[in-house]
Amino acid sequence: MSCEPDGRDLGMNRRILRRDFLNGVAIGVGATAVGLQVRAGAAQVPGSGSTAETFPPRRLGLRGEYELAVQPLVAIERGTYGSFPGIDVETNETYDLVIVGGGLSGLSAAYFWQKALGTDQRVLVLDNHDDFGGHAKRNEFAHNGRTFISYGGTMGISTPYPYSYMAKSLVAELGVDVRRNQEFLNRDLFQKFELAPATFFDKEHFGEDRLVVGTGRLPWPEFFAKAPLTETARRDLVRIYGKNPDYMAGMSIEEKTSALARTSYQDYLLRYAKMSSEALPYFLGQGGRNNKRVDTTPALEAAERGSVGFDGLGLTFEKQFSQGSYVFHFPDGNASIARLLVTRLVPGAIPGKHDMSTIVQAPVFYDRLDDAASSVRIRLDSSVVRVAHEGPATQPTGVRVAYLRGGRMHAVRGRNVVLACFNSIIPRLAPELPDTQKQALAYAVKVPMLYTNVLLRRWAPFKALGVASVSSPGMYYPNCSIDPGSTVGGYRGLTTPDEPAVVHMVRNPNKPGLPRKEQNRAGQQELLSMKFSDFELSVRRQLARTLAGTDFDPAADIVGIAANRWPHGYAYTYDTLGDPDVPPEARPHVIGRQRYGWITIANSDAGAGAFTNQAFDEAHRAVQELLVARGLA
């Protein structure tokens, strides 16, 4: 661990694999940040025409939700655009179609739009960060080289719901298999080296500092005796993760039921379980889908979903249903997704026919995505402010759109408008709308998420200690793994220790004891108040905690990272404990989604649901209610 307050002896003063983009603010090659300096490389990307420079990918620093990227919509939601902005660039465009955000949600819209349409149909996909996807992030270190890929956003296209027909033939005109997934899984590499989960428990929470291996693997009276917790602690843990009693003995079946769904996970185990408090701190990473804690999961949700104190109660669900066949991912995630989309709406940025064998390495022409030729447009670097139509209210003639470019305010008309972003800043872009349909917009809270990756020059500390995960409940990072990566397309996943690899490290920042809406506030307010430096920090000193005793060195090891920071992350999920129980017609995602005018919502926010096959449903749902209303479909 550090003993110097600002990481020196981490390496916060060490050169570092990275672009000169610490906050999404370009500073001058050579200049010295905050705990890191910065290393110049004006080095050639293969095949793109780009240099490291100006190939987003390779970007590193903050990333994700970078200043810049945040920068308007602190405006926007001080309502400084209430009316329409004079404007600086009047760029005389008319499209058939202009959509707001070029994530999952606005790329497949375009693509809906021309399927239905056809090729000719001129489309503008505006988007407020330097490269495409949306939460749907690539991460690219080059280093002695060779380049290393990893995810720093949504992984792949599984789901919990079922896929419609749509979404899944979306999936194969992509050129996707799901079935080939096995071909490309580098399964073998942490059976072959005998690398197991662990739990890092920390001496704030737990007394001292000790890792334990074999977490889920060894017997859990025999894991837990190794673990630094105290007599009462150990001893309701065995109990909880054994055969539990019935806790509510005496009630019926509904009544445990509709319990359950009024108490929280956390309260459940104190309270019906009687666990000590002293156990609860093992708790503290864990929760339910969409940075649902143990404190605002409810009871009834961990049930269902097997977690531990409930196997005597004598409850039955049904089979939760499991798109398992789409486990299908990337060794970027959903950004080969983003881009097999792009190949299909600009052929010139992507050149050539590409399907899942080919797209993780094809080089993308980033200066090619705008081009006048192309009936298809993305124009990266450009957050729309404000929507307005034209024309009588009652019969608009289309859609006039402002947007910030390189520090000046724009403007293009689009016939029809769909916006993809997310649900709580389109009250502000289009003040228009009915005050009904703005106040369900901004009823749900985005899920912020931090999903930094960190290059190792060498993954030889972790195989020392005999882990591939890391459970880590009490610190910054709850969740720290070895990217193993994926064999596709060319592009080589891990083989040996020697080698080096991505730690992909995952926070969901919240604020225990409020409510969950006021807990995913509280960490989109910790993410964008730090900087680069304070994530920095943080890997540095939790990995050199976490790998303690193997000759890790946190200034020499650490190659690379990039803090891909998602204030606005995940679409809100509905649970028991803090969302009125009402018909699904009166849900607000289904309020907030209706069609206005010439305008339509698509974003996964419109599904209520943080998955890609909601991102694509709801996509097509909002191109078929512009084609109806045109009288096209």
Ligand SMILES: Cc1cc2nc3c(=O)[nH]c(=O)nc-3n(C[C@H](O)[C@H](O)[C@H](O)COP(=O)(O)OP(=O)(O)OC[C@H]3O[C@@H](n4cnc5c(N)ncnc54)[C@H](O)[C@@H]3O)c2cc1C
Given for the second form:
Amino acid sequence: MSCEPDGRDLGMNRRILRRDFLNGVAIGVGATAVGLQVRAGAAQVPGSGSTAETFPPRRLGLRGEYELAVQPLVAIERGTYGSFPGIDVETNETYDLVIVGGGLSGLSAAYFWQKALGTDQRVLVLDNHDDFGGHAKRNEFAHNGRTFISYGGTMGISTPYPYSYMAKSLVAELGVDVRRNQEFLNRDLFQKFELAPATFFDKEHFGEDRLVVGTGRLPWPEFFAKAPLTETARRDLVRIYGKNPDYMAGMSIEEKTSALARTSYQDYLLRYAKMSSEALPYFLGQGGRNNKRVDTTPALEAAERGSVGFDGLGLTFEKQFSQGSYVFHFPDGNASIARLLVTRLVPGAIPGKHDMSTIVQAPVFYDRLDDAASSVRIRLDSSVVRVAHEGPATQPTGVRVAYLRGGRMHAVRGRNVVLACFNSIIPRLAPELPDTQKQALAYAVKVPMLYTNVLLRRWAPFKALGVASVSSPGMYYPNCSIDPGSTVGGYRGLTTPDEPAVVHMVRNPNKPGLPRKEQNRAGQQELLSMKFSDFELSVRRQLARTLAGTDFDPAADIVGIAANRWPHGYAYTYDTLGDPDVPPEARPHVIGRQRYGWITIANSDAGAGAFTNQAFDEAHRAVQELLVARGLA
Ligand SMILES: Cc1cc2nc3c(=O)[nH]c(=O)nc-3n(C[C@H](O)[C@H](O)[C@H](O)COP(=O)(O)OP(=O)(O)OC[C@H]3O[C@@H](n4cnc5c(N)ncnc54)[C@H](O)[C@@H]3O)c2cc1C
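Now that you have shown the form predicted alone, what about the form predicted together with the ligand?
Let's see the whole complex now, leading with the same chain.
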């Protein structure tokens, strides 16, 4: 039994809904109990095989880039496959198009290809996971005869950049009407129970554990008065969160803008706003776009985003693009978008005609994804290790693709190949690429992320505290919130506090003080080095402390955990602190995504943007490049 120093049992020995798979065999704590739970909930997924064995979204425990999926990628990144490997299984299959990566970019590339050339075109999608969708990952908990669905990655359609005509058309063709999003949100729940955002001040950073309810709702002086802060920190925070003087007085607007672009938000607060370092812990866990933190967000970006401390500078910014109406959230996030794509690509795997109103509960027959009778086949658990042109170097006939599946090396042929995987891995998959292109592809470092979903037996402890979400600046998970569940597609969101709920906990591992790319690398290593039990302990400890003073019992109330770790998370985006200021066409992602023979490059990395519309746009471009090169466009 694992106890805290105060003797409290956190429940590490409890059987919960988690089931890791190793070589296709279930392992891990609670397998027996889970088996019972899964069977009890089996009828919830209509028609489809719905146990964890046949239905990957029900596999819990360590998800996202789980061990078996990520191991081959780590080996590829280490350079294990310098030369084309010996083949154990010659499939003798040839496809018009082979796509590496079954995320939204890879799936939409298959869709765009067939749309251009017809549905008799033979396409193979290879992905290293046991589920399709990449970051668009669904987690399902079956508990007491009910199914709870949540998102383990890509949460929804939302964008700080406009969706292109192509991306919008695709969303519409998939039967999603984003204008109806408001109908399905379950936000009234929070109003009905008067739940507010809160901040948890931890003793390691603030001297004592204390939850203060009303972040952003209470007047700031009142809020900070309730927080465990030194007098100096409180005075500075009240000042910075209030009306600020011009901390850069004497500088012209141009000088201010230029200095802010080269200064981190942290340095701005300390050096220009003269905030005491005693107040800095409050800003831990806060940051800018793409998970930049207070020390890696350029102050100019923070100012543009309306962060505190800049209102006295006299700066005005062009109105930022806002497309609030172009937003949509399914209970499983964009996993339902991936499902909708699959209905169009492999209709046998998700039978019937589906759109936004039916897809969430549609049965998925995973065993039909790779059906020889289907013109598009999706082959999961397949890690591509090498691609190489065949035929004369000046006029290659196609591309040979080697992939590991079930521990054996397989080979297929593609007349064309789209690499819809990660930029950082492409130089290893295709070492024949020109050196400048390989260097450009290796430039970016993806942002590591952890989305942990925790099923609680009841969410009454949150109700008792009056909170729906908690920001915990110094804790392992800086953000934690109740997932109200959207009600689209017949799925039922939360209604009463005595029913179970998924709590969504987010961490962006980093190492403050290092340059941003180094922080990303350190965060990737952190995630890769952790076992499920490490994630579980962090969840139990944090919830026990956050919900202290209520009747929350971590041992009994936590009934399921899915820790979705993403060492290869968001695509890297440029910023004025860490990246040179070069013309758009000289950016590494542009140099890196050039067509090479019959190989083109999709995926959101190729757009240097961590959004679904970029995944679609890059897929469309990659397909277009092949069509143009083949004289088909
Ligand atoms: C936690 C998280 C939350 C996000 N939330 C949002 C959001 O709310 N809205 C939004 O617009 N965007 C969000 N994003 C950004 C997201 O990355 C994009 O929206 C989009 O899903 C990316 O699709 P992709 O196909 O380019 O990449 P991926 O989804 O990463 O797909 C690439 C696939 O290729 C596979 N692969 C890699 N190498 C190989 C290989 N050698 N062989 C076989 N397969 C391989 C990968 O494992 C993966 O399955 C989020 C990302 C993360 C990580």
